[in-house]
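First comes one chain, alone, set out as structure tokens in the form predicted on its own.
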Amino acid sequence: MERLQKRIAASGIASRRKAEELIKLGQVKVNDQVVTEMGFLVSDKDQIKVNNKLITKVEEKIYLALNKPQSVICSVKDEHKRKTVIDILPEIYKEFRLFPVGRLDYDTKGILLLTNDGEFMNHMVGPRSGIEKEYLARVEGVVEFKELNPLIHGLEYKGTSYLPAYVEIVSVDREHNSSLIKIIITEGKYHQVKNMFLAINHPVKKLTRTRFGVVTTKDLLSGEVRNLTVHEVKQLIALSKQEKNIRKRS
């Protein structure tokens, strides 16, 4: 026996959080009876329908790393007909119901995970996952290290608080009045890196995510994709369960 939302997530049609939303909305039936109870247990013999569609197959679990280009939407579909991360995948992956793990902005490039495993996604983006995401940010202005103190110690910007980050000045371009900053965060809030730099008056010009946990863009050209290894998947899940603590490094 297992929880209903876990079974739905295992089918690959939705993350566990989304499955819980569907249950609350009365869009899930077990043996043709609507179920809205979160802790409802099901067996292998139970017939489960989501929006009146029978879950009949547990798909092969797929875990991908994509080096997302700029000008690509982190979504399965886009109402404005813009190119999505699913659109640029090789055909062999398009038969699976894959979805991006978290989001990268339209103009942000770099490492993005995709999967059809709702449980895995929940580990990666849940509020307690705390997995490190590393970025290279090209920002406006010549940055002095003391200006980065709010990022190092945590800050609030327009009513949203952000945990401390690790930051490092990689290079400064005085001729073009810009700086290249490495920043490592453990959250995934909307426009987080951009907002953190706006808070110190150094707007981001270009942003690249170079690492998600143990997965990097190394050997992946823009737009290329590869399968995660079993070891990488296990490492990521382990990272999501352990205590994290980014400290200032001098």
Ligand code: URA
Given for the second form:
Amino acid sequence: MERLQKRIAASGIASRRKAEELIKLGQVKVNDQVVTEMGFLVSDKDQIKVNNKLITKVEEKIYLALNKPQSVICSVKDEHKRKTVIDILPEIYKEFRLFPVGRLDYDTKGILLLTNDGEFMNHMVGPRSGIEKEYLARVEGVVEFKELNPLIHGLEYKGTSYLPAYVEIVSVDREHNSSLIKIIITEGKYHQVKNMFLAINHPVKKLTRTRFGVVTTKDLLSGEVRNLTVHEVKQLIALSKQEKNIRKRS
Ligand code: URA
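Coords for the form predicted together with the ligand, given the form predicted on its own:
Every component of the complex follows; first up is the chain already shown.
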């Protein structure tokens, strides 16, 4: 619930003070009843008209970076009642209609953006958005660099093609028969990283997204969230406009 004058001001048609005047003058209706009481409380479901014109709420644009923990589902609601990324946000963000930007699997952790800005979302996840996503994958087996060739050159797996990725062996654990691989991709296909490693017979055991464009997990503990800076939002939009191209690194 919020005060009527605040809701009118949030619609962008008048300042809070002007909204109070409109209310005093009897020019405001709530559910077709004139309301002149200052501080009258309204909910999202109430219909508000100013001079018989329905007003709509202009939501503040929110851009968040969440360090998603494992065992949290990347959607707004879950029919199996699992915890969602919206459930774990601090209370202050609950009034906004936020959506996850793309998906991370239930068991994947790391950086996830959330927003209520549909246009920004399209820039980030559209088919032409070449934004780099960086992951650390703990995979089964001791990986030799030459085995990573299909990932470097692009590959097809079970009818889906994947663009070339940047890969690097971070470490190998001979004792536990596993390897830690850094991989940077510019697409966001379903189970992309897991499928790329399945294609070379090194299934992923654990996956963490450490970077989305310019946004990293740095300074964000698991489950923590922060607002993106205006500069970060601008940089992300600029990156999405650049040609889809993985930079050559040596
Ligand atoms: N690739 C995957 O396979 N899973 C994710 O969660 C993200 C990328």
